[in-house]
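To begin, one chain is listed below as structure tokens, in the form predicted alone.
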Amino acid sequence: MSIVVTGATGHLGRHVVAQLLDQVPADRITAVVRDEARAADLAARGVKLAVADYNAPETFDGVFAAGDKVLLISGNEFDKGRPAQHQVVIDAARAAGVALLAYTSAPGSLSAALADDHRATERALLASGLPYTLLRNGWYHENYTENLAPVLEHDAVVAAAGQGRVSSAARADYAAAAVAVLTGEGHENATYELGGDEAWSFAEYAAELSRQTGREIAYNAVSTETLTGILTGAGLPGPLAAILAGVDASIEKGELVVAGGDLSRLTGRPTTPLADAITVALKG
């Protein structure tokens, strides 16, 4: 029996597959990869690769096997409909008859556009009769901290989220949530609703980056249209644009408070404050 990580080259999927190995032998854990040269380093650590493909399912022949314990961490690829790549994934551990299927969806309160891929394979993954676990993450600490240039740039924090709030977490503390599920007992046909302990707002991010970098640094409100041309403007496609831009009409309508306590529960420890992982950023 091994425990399966999708994407596992991927931001979250590296943090996953580091976690598992500080519990669990090297030879029982699966890294499933489109490149085989970027998981050189997990292979050199005794990590299994599995070569394979969301858009070619034939690379999943054989991925699975009965008993595995799989960790479908959702795609990247905006633009190459992301349920029917996950239902490849789905139809795959179907047919194994892996012992779980968890899925890193997103917080069930979200309406926004995002979402609806995640609801797709939610559905899709229920529909398939497979013990799963919904891992519903809520935003991450880093979707802000890795992009501090322009903010850093222009002294300003811009975001069309009014004054809502998030329950941002450290990608490790999904991850290590991701590892609980995996390594544990009693998770199937669970949905964990996940998020930090601590909402903020963007005033109060922009305070705490002006705390630590001696700056003033202001946060700009503005409308989710001025948003989208933005974002255009700094490259990003327009409909991936208009995606990031619904998000924070939706963060302003307070959809992306988590309440519960659901990933501090997981992990058995606090979540990673925002003020962490700015220090972190900063430093480097």
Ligand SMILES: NC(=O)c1ccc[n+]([C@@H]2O[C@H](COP(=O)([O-])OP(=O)(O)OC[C@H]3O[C@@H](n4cnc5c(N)ncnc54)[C@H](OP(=O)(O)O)[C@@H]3O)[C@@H](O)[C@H]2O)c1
The other form holds:
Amino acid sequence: MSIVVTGATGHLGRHVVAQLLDQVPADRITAVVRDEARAADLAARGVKLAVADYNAPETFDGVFAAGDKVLLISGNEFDKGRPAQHQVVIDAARAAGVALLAYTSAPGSLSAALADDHRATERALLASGLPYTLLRNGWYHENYTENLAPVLEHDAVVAAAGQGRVSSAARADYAAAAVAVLTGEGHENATYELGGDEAWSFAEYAAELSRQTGREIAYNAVSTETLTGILTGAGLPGPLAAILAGVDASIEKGELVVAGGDLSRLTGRPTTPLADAITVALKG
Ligand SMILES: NC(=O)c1ccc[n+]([C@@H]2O[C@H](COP(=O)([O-])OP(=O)(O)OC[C@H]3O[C@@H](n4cnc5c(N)ncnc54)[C@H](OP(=O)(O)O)[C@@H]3O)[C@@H](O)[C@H]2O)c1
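Same protein, different state: after the form predicted alone, show the form predicted together with the named molecule.
What follows is the entire complex, opening with the chain shown before.
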């Protein structure tokens, strides 16, 4: 019986595997990766590797075994039909008879187009009859703090979120919740709405950036059309820019404020403050 993590060489997956290694023997962990070479460090620590691609169902033959607990980390190929990709993993997990399939979804309150793939995957998972856990992850701090270059270049945070608030948390926090589910008991058929303990506005984000940098960084609230134009101007494909601007519209409506405390309850500790993520990013 293994704990199997897909997307293990991604940002979230790396946190999950690192935190699993603190709690379970390495040979009980399987990292599902597309490129074995990028997982050489995990193999060196004794983690088992399986090479598989959501686009190629046959590559999942034999990846899962009866009794495994599996974390399906949602893919990032927005243009390739993620529900069908995720169905490949669900089908393989069902055929093997895994004990649990946990899926990294999006908050139930999120109506933006970005959530459509997650809702479709949730439906497929429920229809499969597998024991499941829905980890409805809120927004990552790192969506912002790993993209500070244009902010610092222009001394401006630009968003189409009005005065909306976001209860983001660090990827490491969401990873800790996933690890709690994978290593704990009693999470079958549970849905967790995961978000940071504190919600913040973009004006507050700009103020915290100003405080930490000693510069005057303003919040420049723009329309979704303007933001889409800025993002395409910076080289993002039009559909992706529209999806991201749609998320800001959802933020303005309050859809990325995740209340209820599921994340800190699952991890047993407060979530990482946004200010800490800013500090890390500015040092990096
Ligand atoms: N909550 C949020 O704020 C937020 C923000 C961005 C994304 N997300 C979602 O959460 C997921 C995890 O976040 P992240 O930061 O870890 O993203 P990430 O670093 O982009 O990782 C995505 C992972 O999915 C894997 N993957 C993509 N397509 C695949 C395929 N066809 N077959 C097998 N594996 C595939 C990637 O494999 P490789 O390592 O081989 O590239 C990578 O490991 C994202 O994929 C996305 O669905 C959430």
